[in-house]
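We begin with a single chain expressed as structure tokens, specifically the form predicted on its own.
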Amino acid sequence: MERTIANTHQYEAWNGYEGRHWARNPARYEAMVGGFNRPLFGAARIGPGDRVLDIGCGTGLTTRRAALKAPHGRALGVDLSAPMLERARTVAAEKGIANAAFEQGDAQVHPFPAGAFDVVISRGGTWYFADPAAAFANIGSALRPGGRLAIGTPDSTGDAADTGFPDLFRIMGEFLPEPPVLATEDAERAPATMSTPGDVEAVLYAAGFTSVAVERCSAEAMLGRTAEDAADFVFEWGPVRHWFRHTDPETELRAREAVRAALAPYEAAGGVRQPGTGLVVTAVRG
């Protein structure tokens, strides 16, 4: 079957270096984003017989957890990234989680079976879409009437972002000709669409959801064992490699050292941990 892709730049990234790096380092990335698992699953309220759809499942931890919470149901993880899905399938098989499955697809246009799921979840996988309203209308079509949506998404509001932790992107920007930007598919429509409460509500209501509720939650991201380890990890991220692709090696080394120095005061026995906030959003399919 020919695969339809609307978010082509994201498809290229997640099937290139970005996806391969996540697939090779699932534990490190899970340590970075896993603090949002508890609030997400608390909001999802997955029952033993639920059929769960996980959007942007990555290497599959959230899909596996959903499957375990629904032993008489099933969980399907969908993601753009073939390397990450390969890892997800391997781990699910190793752990004997037979009611977890995985498909490659772009959730904005993927042909989901109508009304086939009771719950949709996503941990950070829904803010890359070129057309968020179209994407959530398509995702909503996969839910039965009255089905539940629970997603975690970044919080870009200024007050929430003011944690006192070093702004690593600003530090990197001092060594780059242009300020670093986390790319989404459509520079005009997508960037902050799913990272402020008002915009999230507008998108979901436009997509046909009801009873939209948005709550902020706090979590820590584990960046590394030491400041040096954390800086090395940060400079392996796909976006950072992209930003520094045209700089000379010495400039990148100086930028890396500046990041390491900024993180040094935050070294602790538990590693370098970055405080942060996110949005946990729930809604009901109308």
Ligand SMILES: C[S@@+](CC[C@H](N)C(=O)[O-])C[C@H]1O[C@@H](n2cnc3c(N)ncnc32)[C@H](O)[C@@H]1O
Contents of the next structure:
Amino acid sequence: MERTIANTHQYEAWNGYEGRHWARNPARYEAMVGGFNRPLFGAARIGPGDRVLDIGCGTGLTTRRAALKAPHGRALGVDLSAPMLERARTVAAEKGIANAAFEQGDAQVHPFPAGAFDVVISRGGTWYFADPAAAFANIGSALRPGGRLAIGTPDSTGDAADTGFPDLFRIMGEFLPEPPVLATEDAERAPATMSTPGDVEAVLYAAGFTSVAVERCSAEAMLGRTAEDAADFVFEWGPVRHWFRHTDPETELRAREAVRAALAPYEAAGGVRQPGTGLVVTAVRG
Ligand SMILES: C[S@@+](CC[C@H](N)C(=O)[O-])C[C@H]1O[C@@H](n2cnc3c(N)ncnc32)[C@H](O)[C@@H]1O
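Requested next: the structure of the form predicted together with the named molecule (the form predicted on its own having been shown above).
Entire complex below, previous chain first.
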């Protein structure tokens, strides 16, 4: 079947450096975002017979977990990224999780079977859509009437910045010709929506969901064992590689050292942990 892709920049990024880096380092990324598993799965309330759809499943940990919670049902992970899906399939097979499956597709336009799922989940996979209302209408069509949506999405409402933890992107900006912003070149390439309660509610009601509820939750992101390890990892992230692509190596080294020095006071026995918040959103298909 021919694959339809609406979010072409995201497709390129997640099938390029960014996706390969996630596929090669699943444990590192899990240490960053795994703190949201408990609130996400608490909100999803997956039952033993549920059919679960995981949007933007990446390397598949949440899909595997959903499959284990639904031993008489099944879980399908859908993602743009071939390298991340390859990793997801390999691990599910290694762990013998037979009721987890994976498909490559753009969730905004993917031809999901109508009403075939009881629950849709996503951990950070739903804020990259060029047309979020269209994407969530398409995702909603995969849910049976009364089916539930539970997604974790970033929190850009500002409170997250009040932790006192160093703003690493601001520090990097001192070494760059222009301040780095995640919402950059165009709306497709850069996630800019679904990260405030107002955005989320507007998009989901427009897409035909009801009973939308948004809850802020806190979690720590483990960046590395030491400040140096964390700084090295941060400088491997896709957006950071993009910002520094024209910077000379010496300037980049100085930037990395500045980040390491800022993180040094946060080195603790368990590693460098960044406090943060995210939004857990629940809704029902009308
Ligand atoms: C931040 S990663 C999160 C991955 C995974 N959910 C996790 O928590 O480890 C975002 C994921 O969303 C996927 N993604 C982005 N846009 C997508 C789209 N339009 N359709 C399907 N997947 C998409 C990316 O390929 C990537 O795997």
